[in-house]
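One chain follows as structure tokens, the form predicted alone.
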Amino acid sequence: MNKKYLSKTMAALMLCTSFASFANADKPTVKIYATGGTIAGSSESNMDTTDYKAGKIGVDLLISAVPELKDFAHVIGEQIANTDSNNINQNILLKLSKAINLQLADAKTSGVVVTHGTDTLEETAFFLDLTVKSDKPVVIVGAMRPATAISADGGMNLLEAVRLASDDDAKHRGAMVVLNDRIGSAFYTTKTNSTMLDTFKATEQGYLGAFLSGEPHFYYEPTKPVDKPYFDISHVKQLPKVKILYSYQDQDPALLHAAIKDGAKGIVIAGTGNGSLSDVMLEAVKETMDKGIPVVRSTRTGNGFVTPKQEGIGSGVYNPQKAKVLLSLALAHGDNLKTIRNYFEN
């Protein structure tokens, strides 16, 4: 090859690289932590929205599939896991939270995005809301349709999540959930429908904002949920085992006793109505509490406040799955029964 031509080509490439670096320097940096889920799912049929395989697409392909991301941020990615969200465990949660805390401590990072399966997305989002100490945005995003489906929602959801994570107005709002053009507080948002796109809601508390043509618009100034705790998990290697039991007519305490025998350090019960239980279960709860094992009484209704209890601990605003997350963090923190009660019933 002509040396003069090669020299000009190399100079042009260096100029392009320098220009790209300069352009990226002017844009906020957002890191995406990928864990798998439907947003990374695929199927042989583009009509399939229920029987696909979750966690089949890597973070690099997710990023490259939405080239518009680079218009708003310098995006980097890390694959924390690539699995169905029902396989997310405490090891992944602890690794993820620690990584995010370190990343957000970097002055060059504007915010982070976590891609996640929707089935347990609210639990991871809530866990991060209680364990990430930063004013910068943490955005958890997923999809209800796999990447291979007609009208797949993952691409737009990811674009909106990155835009939110790079937006100065998103600071001081805690962790947020983004799907279906909605911005929700991770503290309150829950999955309310098994298959429909508009599944993530906070029925009582509402949304923080919404997207219009991919641009975030907030309804309120930054605010913080009342009595939201923070837990430092930087040195936590394992979370204590907490079990969730479901309440029903003619329930007996056999599963409660079995959970304790299996090593549970705390129990959450999805009770009926306002955390109601049968007389025989109330007696078992009292005995369990007397042994120093906290029992939190939530509700299976999917919504509402569970008031303070004499037998056990009323869950307050926390549904069973979020009560489990909070209780496990409190136990890992070494809190006593009185302190734990205050987290829920305050």
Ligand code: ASP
Contents of the next structure:
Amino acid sequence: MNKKYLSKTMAALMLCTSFASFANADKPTVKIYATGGTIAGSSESNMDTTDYKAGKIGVDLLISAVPELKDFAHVIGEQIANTDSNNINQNILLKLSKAINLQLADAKTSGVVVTHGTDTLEETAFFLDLTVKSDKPVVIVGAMRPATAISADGGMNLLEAVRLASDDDAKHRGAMVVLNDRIGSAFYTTKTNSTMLDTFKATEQGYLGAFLSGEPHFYYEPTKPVDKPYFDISHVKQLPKVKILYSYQDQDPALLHAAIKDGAKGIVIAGTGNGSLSDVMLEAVKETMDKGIPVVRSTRTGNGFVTPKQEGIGSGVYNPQKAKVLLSLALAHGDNLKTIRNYFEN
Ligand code: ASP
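Now show the form predicted together with the named molecule, given that the preceding structure was the form predicted alone.
Starting with the chain above, the whole complex follows.
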């Protein structure tokens, strides 16, 4: 418990507020959309890195706490939400994606940054990767330590994200995830560790680049993931319900049936190994597919490919949470089972 530290931190943040509105028209414009998370988190103790409250600090304070941002960009902030990322829902996702598409159409904007809780950051990053039609950088950034912690990582992460979003070399690479001095592809990157700073990884595909003293460096020429689909969500008001089920020994289909009864239009199963399932589950998957409801079989292993399947659809490179995002977008797009299978299995 360290109330003195907290008030000192807040006072320092308040003193810097003037920088937030610092117009810097000769620099590239970067818009920051704040949604909450640990990067905007606060605790009464500067040693607390697990029991703090996420989504406490507003976008103006986030920006003014890093006055160096103005050396690289003309930064504008907008508060889209201020919550733990476990509360991010489809309304927020649709609003965010639509706002970003509009913002990036503005010639003066070089890129956008989304500040986000790390727990579901990869889902938002993947959603934006599939729904933003622009070659400009979309950078999703979070922090593993709240703003009030000793050695908080949010300030540097935000600076690096803004530098990336204002960098011409960051174009034509799809959405990117920034944490821990690394640049990851939003398409492949996932959270791999519950509490450690070096949690965001794409174990098979690696990083796109890294930051040296805050400056982005890429390992490759601009490139995008193979067969990355794009979905126009400009007219989408609601995404169809897709549920994720988890596999284990002796699993029965009760929850699969319950999900369908509850109105699920698609199912993702975090299967064992290569998307494997028990015989009773395979039978239930077949029946569900026969009713025209897609069942995508991903893996609970946390890594790897799931190959094409006879019962259900193999998820390919997509982990369960990414498969759910892709499946709900395909359903919103009105795609049939054959087209949906192609997104995952081709
Ligand atoms: N529970 C927090 C969130 O996702 C964790 C974080 O941001 O690191 O909002």
